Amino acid sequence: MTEPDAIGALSAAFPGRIRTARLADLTTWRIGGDASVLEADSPGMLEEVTGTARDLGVRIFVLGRGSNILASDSGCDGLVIRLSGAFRRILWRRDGDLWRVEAGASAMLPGLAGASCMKGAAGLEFAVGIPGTVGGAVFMNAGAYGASISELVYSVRYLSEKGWVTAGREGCGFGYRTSAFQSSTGIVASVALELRAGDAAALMESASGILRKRRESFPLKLPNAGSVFRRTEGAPPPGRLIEEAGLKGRRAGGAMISDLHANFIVNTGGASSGDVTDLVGDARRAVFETSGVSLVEEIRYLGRFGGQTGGR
């Protein structure tokens, strides 16, 4: 069965769930063509979702807030799931001195940092300016200023192509912006965290500190995906490694590598994802040749760029 024919069964398992997006609409950098998107709003209807997809050979791609994606111009084969409804659920306990939190994958992860400070639930203060989900945060185990995701996950809830699991923290193969997740198929359904009671007034305030320092650190008025490289161990930030190639401020088409930071690649108005790679490219080559650092990308591919397909 065709690619095209696969969708068009599974849209006729689930009529009027499937439609066609811009997927510049859906990711923080506005690149990318067209694909065919379905939410699903609660776990059994995931799990149906998948398991048709999968009995018909359709590729899956699950799509938080699409912050660290890059998609291709041509569009991405095989379905998009975005995670809504149940998905978006937070649970509180107090358990004396611990706040117990239970957040669904759409959850967002800023919204989720700012309740917990205002609750005074400790923590989460490093994610209050982090543009994704709860589910995406997990899957690249998300952090700043030293901080991490993992350091407060004490369980995720999971889809697996067997069915449902929950593992523990240590099963999650959390590392430095990795997870078992991004080697895996398992769709992060939701995540249990265990927070330390603090002071509400002090941990807003830190919070408002960290919102402060992004904003005057990173160039958040234009569409732009975060880091696009990960930091290399006993290397220089990957920032201040690109900015002594001298490319900070270097454009191509519509992308520019920020003249702010230069470990963001800004969209200053029409790039194409092309035009974005041509940068990646090139601050992998100037980097490697001015510090002998390989930089790797923390971005992931969406869609077909130069005849392989990205993307889980």
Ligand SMILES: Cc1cc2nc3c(=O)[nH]c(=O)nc-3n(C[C@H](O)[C@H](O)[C@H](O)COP(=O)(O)OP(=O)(O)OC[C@H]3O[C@@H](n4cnc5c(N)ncnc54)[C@H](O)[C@@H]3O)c2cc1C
Second form
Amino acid sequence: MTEPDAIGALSAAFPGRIRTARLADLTTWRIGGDASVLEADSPGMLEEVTGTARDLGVRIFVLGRGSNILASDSGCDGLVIRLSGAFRRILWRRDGDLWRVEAGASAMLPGLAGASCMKGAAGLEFAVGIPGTVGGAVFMNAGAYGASISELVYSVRYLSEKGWVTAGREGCGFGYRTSAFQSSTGIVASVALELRAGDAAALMESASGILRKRRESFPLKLPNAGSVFRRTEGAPPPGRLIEEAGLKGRRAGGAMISDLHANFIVNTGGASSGDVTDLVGDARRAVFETSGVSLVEEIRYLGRFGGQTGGR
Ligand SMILES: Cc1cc2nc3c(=O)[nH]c(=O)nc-3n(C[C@H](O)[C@H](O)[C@H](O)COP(=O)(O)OP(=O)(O)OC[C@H]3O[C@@H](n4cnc5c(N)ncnc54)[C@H](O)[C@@H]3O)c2cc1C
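Beyond the form predicted alone, can we have the form predicted in complex with this ligand?
Below, the chain from earlier opens the complete complex, with every other chain and molecule after it.
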């Protein structure tokens, strides 16, 4: 069966649930063509859809808030699944000096971090300005200012090809901006976090300070996907390397290497995915020539790029 036929069969199995959507509307870079998208609003629905998709040979891509994604202008094949409904739930429980929080994968990280501060639960302040979902944060091991979500994870519940699994932190293979989910097909459904009890007023002040700092250092007024490149161990931060290579402000079509923070590429209006990949290539080449460092992307690719299909 061809992929369009398989998507047709999937649509017939889940009437009215699969729509065609522009990835530009589902990603913070506001770039990307059409995709078949389904919202799974319960664990049962997710299990059913992924099982049927597997039987039909349909590839699956789980999209969170799309804040770390470059989606191709030519869209993507297969099925994009977004989690909603029951996956947004957050449960709080105070246990002496600990707060135990169970957050659904599609809960937004800034909302969760802000609510933690207000409740007097410490540890997530670093995440107030990271505009992704909890599931995306676990997948990426999102972090900032020397902290990352993995340090707070007690367990992660995910759907594997063999069924539901609850893995403790050790079983999640966390590293710098990486997790075991990047090399598996597991779909994160929820995460249990352990936060320390703290002073709500002090936590809120700390979170406000972090937001202020981010507003000053990052080009937040134009669509972007955060840091384009990962840090290389032992090397200066990618932003500094790109700046030293003289690329701040470099443009390709509607995309530009930010003149505020060179590890951000902003969409100044109508940028294509090709404009962004041109700048990514320019930055990699220039940084290698000037410093010998081979930059590696932190962003993830979705869809078709020059004969290659970006996926998980
Ligand atoms: C302005 C801005 C600032 C940012 N600052 C930071 C920062 O300080 N630190 C940082 O770490 N990141 C930062 N980011 C990047 C991004 O917000 C994080 O990587 C975030 O964790 C991605 O979450 P998401 O829901 O948007 O995931 P997406 O971008 O939608 O997806 C990212 C990857 O996660 C996978 N994924 C998403 N949800 C699931 C799930 N439930 N199960 C399995 N796989 C899943 C996707 O398949 C994809 O491969 C920033 C981005 C922006 C736009």
